Partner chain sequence: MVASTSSPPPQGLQATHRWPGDFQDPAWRSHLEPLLAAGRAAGADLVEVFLERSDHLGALAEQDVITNVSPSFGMGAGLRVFRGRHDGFVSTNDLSASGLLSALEQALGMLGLQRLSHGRDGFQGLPPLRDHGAGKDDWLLDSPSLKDATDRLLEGTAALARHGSHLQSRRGSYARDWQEVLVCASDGTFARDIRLHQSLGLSVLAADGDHRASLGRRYGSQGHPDDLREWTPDATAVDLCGSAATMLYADYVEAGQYPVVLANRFGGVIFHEACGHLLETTQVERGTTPFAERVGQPIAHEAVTAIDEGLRDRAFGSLSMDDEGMEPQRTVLIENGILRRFLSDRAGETRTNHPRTGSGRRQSYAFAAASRMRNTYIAPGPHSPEELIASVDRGLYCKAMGGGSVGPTGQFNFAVEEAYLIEQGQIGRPVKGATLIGEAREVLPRISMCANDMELAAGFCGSVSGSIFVTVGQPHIRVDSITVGGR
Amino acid sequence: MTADTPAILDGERLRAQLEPLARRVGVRQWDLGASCSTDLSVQVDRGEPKQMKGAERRAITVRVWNEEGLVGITSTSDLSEEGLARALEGANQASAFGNPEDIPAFSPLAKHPLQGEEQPLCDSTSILDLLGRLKDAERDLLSRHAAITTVPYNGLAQRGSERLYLNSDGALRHQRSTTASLYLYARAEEAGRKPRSSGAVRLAHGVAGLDVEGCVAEAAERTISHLAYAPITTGRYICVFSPEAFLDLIGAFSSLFNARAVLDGVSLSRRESLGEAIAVPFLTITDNALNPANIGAALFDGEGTPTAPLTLVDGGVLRHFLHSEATARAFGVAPTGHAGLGAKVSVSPDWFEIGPTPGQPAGEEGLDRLASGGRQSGDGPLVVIDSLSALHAGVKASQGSFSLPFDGWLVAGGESRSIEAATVAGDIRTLLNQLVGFEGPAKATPSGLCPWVWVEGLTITGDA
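Taking the form predicted on its own, give the structure of this chain alone.
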């Protein structure tokens, strides 16, 4: 897909088809969300093709409001006039069973100007070119160390996609994007030692923009750093989270900021939590889908509401929740651009920016997890948490607790040694109030922007 490629989703044509069809079945109020994509992906195994896939996907969701105001919804992949007619009729029939206690409406911002700019559309490449590039990357990674014997999980993919939202009130949103992704997950083995693994990911608007060399180098460095491992003694340690690990942890507890979860009673937050201090006074968390580093950012949500930066935590104080139209109406505020599309609309975050509060002291300064004679010399060893595992099983979001296996290192006296196997446990509310400070500049990752984060006194359970 390029800027010159004709759009598959034509909003005006769809409206011209839907309006008479809706009148025919007696529907006055309706909306439609649609997405389509063309995907190419490859995987390799020691220089040989493991998987080569091409797929075209299309998904359309139609909602209608009946004469009693109840909502029905149906899904289809058929954009023909006959397919749309069946979808409208099905949604109209389903509306008889709509929930009268939870009725969504059109977003009041569905026709407001979009705040972001269209991201660049890049030329697609052939699947054979993808295969050749991935073979070269795998070969390069295998050559980085004699212990790296395989790259069992790898993939190079490109996607061209479109999104559309329109409703019977005249709203029309349309966006096209192209994305490319590369992941390399290496496995290293040494005689008499357990296999060790790690990897790296890169995203770009197109295949030509992928930092293949950087991905190979990071995957090799992380994997090699875990070869010389040892058990860790159970205890409480100062922990330093990598940007990826801390973003994963905050994402696992995003119900803290989710108005839908608050209304459903499955969040640690309550309606009255806004304005309360929930973290150290130098922490700010913003949800910003429009950050230029967010590859494939959505300019609008499932209800057509424009996406925009939203400060969730400012100076440690909870300032805003993520909202759909329905939750925003319940709270008496405007939608924030975080809704899905459904009879009961879901709410979810986009892309977190985590860091120090502007104008506030950012906790302890000069933090360096590897510096000999640094902070750790006076406060015992550090545990550096590189990546977290089992987030779905080890997080109890409605209770605030977590117990998660992790890959990382024990740092003492300026020396770093990989940890054989361990879990980190704690409570997210306690953790947010035990931040020591931030180390280094913020790093852009697929899920957000964050520096290294130091946290006081978390429980590490090891084998020693």
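And the form predicted together with the partner chain, for comparison with the form predicted on its own?
Next up is only this chain, free of partner chains and other molecules.
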């Protein structure tokens, strides 16, 4: 499944297997999503291999429409003839419980040309090569500072994968991709002080393309920067979110843009919210799976709809929702390429691009979080939020509230000091209207593209 191996999923063969099975149980309309992957990964511990893993994985989801038009699915890892037959039969049985009020159909775009281009496929490397590279990276990171004694969380992995969509109407999509990832999370401790930790991640199409040096340097810099720490006094602060932290926060509240959540009544947005201002007038948020920096981008979604850029917020105004075929039909628009495959089809974002609205004043200018006194205007201290934790527990997406632990620094009087332990709390609707401006160019991260983001007046809870 890498550049040096042939494709495993054969759409026409699967179709030839499935068609007679479907006829046998009286199913005339069906579709199918399949995936397979080959993974290799290594972890090390102070120069020694800790764990080496390999995995071969196959999965398939069959969806059928029964005689009453109701939909059922079944998933399995068994791609044999017997497995397919059992999956088809299971889907047919499940269809008796299909929801007559919300019946998905084939995407009208499932046979349209794809908009994106295949990403490069890279050759795989051996596990011993992975091990050697990760040992070198760990050694390099340990040498950066005497206080860095271990890298307890680390990993170097490569993956080759395939995805396939086909349906009884003749649609067939197939995509192959290769990815590699490196993460280094170091722990540093000085005598009489609490241990501190931080890290960095890099993605690439193949192992040879990984920015190992950059990952080591960033992990070291971040970890060392937290060694000198102090508690922070509870209060309201101007906060500066790193690109990673702001993308995490927007991702956690992506139900704002999710048509499925809107229809289910669990989004803060309503059908009528389109066209309403939800943020400062200089904020634009686009979902764009096809950005070249999005490693492993999907060219089509679970229903075969091509992925494409979609402006969600423009000039602070909510412009579009993310859609599946069913939600798009309910809204009278075209599917947007954000669907899963199911009886009730899930909708999810791909990769955010966040930044200033072209042609609009981009908020306060000349922001520099490292400048003496914080803002150029000489206001009070800043809290720089480097990374957020526990988003699964601290975000109430349907309420709009968040209360999240973070790693970061207090910048005051030209001095930057790591914060010992603290949480940041607020409401996403308020936050989007309290953006001060953006700092620096947008940075590409694994989950999107974003500059540093300044926000007025969030509550920080500390130990001081």
